[in-house]
Partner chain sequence: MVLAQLGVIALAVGLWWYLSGVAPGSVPSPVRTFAELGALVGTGALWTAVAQTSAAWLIGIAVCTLVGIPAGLLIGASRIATDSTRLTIDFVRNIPPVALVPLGLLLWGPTRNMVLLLVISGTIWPIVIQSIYASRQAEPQLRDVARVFHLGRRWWLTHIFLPGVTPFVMTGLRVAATICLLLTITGELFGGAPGVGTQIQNAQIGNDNPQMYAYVVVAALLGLLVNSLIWIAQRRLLRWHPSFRKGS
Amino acid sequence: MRTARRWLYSSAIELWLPVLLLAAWWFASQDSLSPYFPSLRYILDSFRQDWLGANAIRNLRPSLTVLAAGFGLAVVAGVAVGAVLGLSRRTERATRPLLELVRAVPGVALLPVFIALIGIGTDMKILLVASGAVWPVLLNTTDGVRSTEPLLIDMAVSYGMGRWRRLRSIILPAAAPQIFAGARTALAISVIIMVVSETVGSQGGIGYFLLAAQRSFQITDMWGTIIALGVLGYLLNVLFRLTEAIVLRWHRLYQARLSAPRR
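Taking the sequence provided, give its structure as one chain in the form predicted alone.
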């Protein structure tokens, strides 16, 4: 019962402002005659037709496929490379100029390059998302691995733990909070690059519908797609926070135990 009340209270805190803004938008646009800012009632009708029910599954499938594969690839590559750089300062110093050079290039700026090298297709979109979203995970993993308590490493060595076991059982769990912080940023970047990638040579997905509505002057469909993108981003963030809470439950309990007053 207490958990349910806490969930309701947290949901009310998060949703009161969006609900208030939607209500203000509804009444302010009720008699709107502007072709660029139609009534919210018509926008929500378009949103319901295109992004709810069976239509949502069909229209969102290309976007979610690219997003899941690209984000997953970015996390795996970022954690792997970041762990190597965090464990070897010599390797990090040798590769730092190249990494800083590549990191300075925005992911969306590489779209023409990926089209020329890979072509227009799902593989290009996945690799483009991964190449742009990998950096927050990589940098946070490197910093998290380096921040592992040296005493824990020395104790593991004294007990005869091998390098891979130390990495799996001590170093990566200690770096997990920072890895999740980088993955949260990478998720937002993945959504942006996914939308941009779908504006070129696509036949479905949020980016395709957004560009098609803009080009055909279907303003209500355009606004409906923007709302769908916002809802998708919110739901992805909720899912990510839930996953983080489950995986890092031990970390929260440990921090609570440290902050508890001693008797």
Given for the second form:
Amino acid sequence: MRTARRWLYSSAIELWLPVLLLAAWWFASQDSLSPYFPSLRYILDSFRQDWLGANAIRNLRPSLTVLAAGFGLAVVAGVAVGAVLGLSRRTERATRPLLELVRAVPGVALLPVFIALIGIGTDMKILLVASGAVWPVLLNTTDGVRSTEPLLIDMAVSYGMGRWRRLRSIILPAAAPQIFAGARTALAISVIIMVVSETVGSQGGIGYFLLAAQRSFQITDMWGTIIALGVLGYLLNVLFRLTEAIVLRWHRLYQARLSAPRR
Amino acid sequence: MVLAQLGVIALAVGLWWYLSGVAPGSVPSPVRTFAELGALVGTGALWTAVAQTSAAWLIGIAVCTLVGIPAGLLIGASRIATDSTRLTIDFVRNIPPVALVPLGLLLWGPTRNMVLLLVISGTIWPIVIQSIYASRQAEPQLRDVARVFHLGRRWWLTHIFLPGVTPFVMTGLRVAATICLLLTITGELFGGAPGVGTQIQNAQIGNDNPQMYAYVVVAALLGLLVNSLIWIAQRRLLRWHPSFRKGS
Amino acid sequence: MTQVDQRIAAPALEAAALGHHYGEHHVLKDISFEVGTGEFVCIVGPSGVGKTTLLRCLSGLQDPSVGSVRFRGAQVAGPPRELALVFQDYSRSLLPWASVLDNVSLPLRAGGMRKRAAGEAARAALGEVGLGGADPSAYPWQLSGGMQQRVAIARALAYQPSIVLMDEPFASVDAQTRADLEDLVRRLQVDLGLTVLLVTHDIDEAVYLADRIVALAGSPAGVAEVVTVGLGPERDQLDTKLLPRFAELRAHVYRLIRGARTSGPVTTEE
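Okay, that's the form predicted alone, but what's the structure of the form predicted in complex with the partner chain?
Next comes the full complex, this chain leading.
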């Protein structure tokens, strides 16, 4: 009974604002004659048509392929290279100026370069997403690996753990919270670059759809796509948080313990 | 060490050179690229583009800082405000900002306003979220210190609260500054507003590879500048913070 | 005792039937004792017994659920101006972004003192705690733990309190530093005529420092006994601790704390 009431209260307090905003939008746009701000009802209709059910799969598949492959590549490459740099101080310092320079390139600016190099295609998009998203993962991994508690490493050495074992069982888990923080930024960047990459020469995907809708003045479709992107971004974030909550369970508990008031 | 660093850069330039030999059609050699860049430095086009991009970046980050930090700190200061806004902020910030480019184009065409809509809608969230977090993390022990020693509201604010939240806010600002530049260039490249991004796009359309590479280098230099600015600001403001401490 | 006598002898700090609970969890029960003006009192009890909660109630940082606290005869609501508190964790109670001098002078400047006068008062307080030679523009975290706690004590002294409350002030420094700090606090208390109330889990420390000891025990914690120490004003780390009276008191307080504790459920906190 008591927990039920608490649950009700906490959902009420989290929900009132979104509900209010949606209602405000709904009623304010109800009889809208503005071509740019159509009624929310039509927007939701178009959202349902384009982004729910059978159409959704057709429209989303190219985007999700690019996103998953690009982001996945960024994480794998970022962790691998980041770990190497984190383990070897000399390599890290030698490559730092170059890395700072390369990472400073805004990912999207490379789009024309990639088109010229690889041509327009899914491979190009995947590589573009990966090349823009890899940096936060790489830098955070380097940082996390480097700041592993030296005592833990001494402990591992004293128990005769080999290099590979140390990396897998000690260094990477210790760096994991930072790696996840980097991956979260990387995910947001991936979505931006994915959308932009789809605006050139492709025949599908959210980015293509968005631009096509705007160019042909299908304003309700455009708004529907904006909502679809919002939902996609939100769901990706939820998925990410779930993964983080499972993988970093110890870290969450540990942090809670550290920040608890000491009485 | 400097020698090793130069060696690594030389190696990268060598790789670039090699690639330009393999695919001369799509990759211009470093020499040609930098010759082109040298030629561009003498023209007004480059500087106009740099000024336009920098101005959009500056306005974007300034608006986001001035609005985002106070808003975030206020929300974070109240439990009810934090809970009430959590879901809304979580949803809105996950909308990829590029989604708003078409709307901006409809409203204003390929202009700075369009770029700013994109830039602000994407840049403000890291700042707001870190500010909320900062407000929540305020050291409870220092609250007690302020009460026992009767620090008034003003002194609490300027000497305890604000210095305490600065590290968290700076983290948000660092992420925001990078995203801000990324989105400025995106707005130019994708939406056609004038700036470095458009120049890259134009060079590509005109099949002028050396010029395209030269402008990409310019974009990289801008990125480097932004990173250095943030680094300097952090060093100045957070000399006391564990990540900057020397000889503790 | 006549009315007049009572006012003259009004205790500096007084807890009357004080109790506290967090929700269903009762921490403190029916705690009554007084701290006389100019007296050194130690509250001693095992870890997790609710000592910090008690100290927060006594200092006015927290309202007790039951009972009341009086400072010089007046009901406490919020920290009194003449009271200063030294916290257990200096790393969390000193401002890491402010220099040593600014840390000590901040309360004074917030109280309206000019920057120069506050700086001078802070320097004097730093000298008082033996930091006269240290660089006042250093950050606190550049100093050793013992020195940081000295800074925290200087901050309390500069504030010119009539009573100083200390929460496990020496819990996170090494044994030698701890002995030095104990002697420092004891000397300051005598020299400046301060009233000191110090909370500790260490029985030796309590016996060594205090004029009287309030022994806490049980769950919820109550006063097992108020012990008068009677070792005189002069204490010495070696000689005092070798006195038979010292050993006797230590054993007595130990039994008080342990004895009452076994009757309640044994807490496993920390």
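Residue numbers count along the first chain shown, from 1. Remember, predicted model here, so these are calculated numbers, not experimental data. Note that the rigid core is defined as the largest set of C-alphas that superpose within 1.5 Å between two forms.
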{"query": "Core-superposed C-alpha of residue 242 shifting 2 Å or more between the two forms", "finding": "no"}
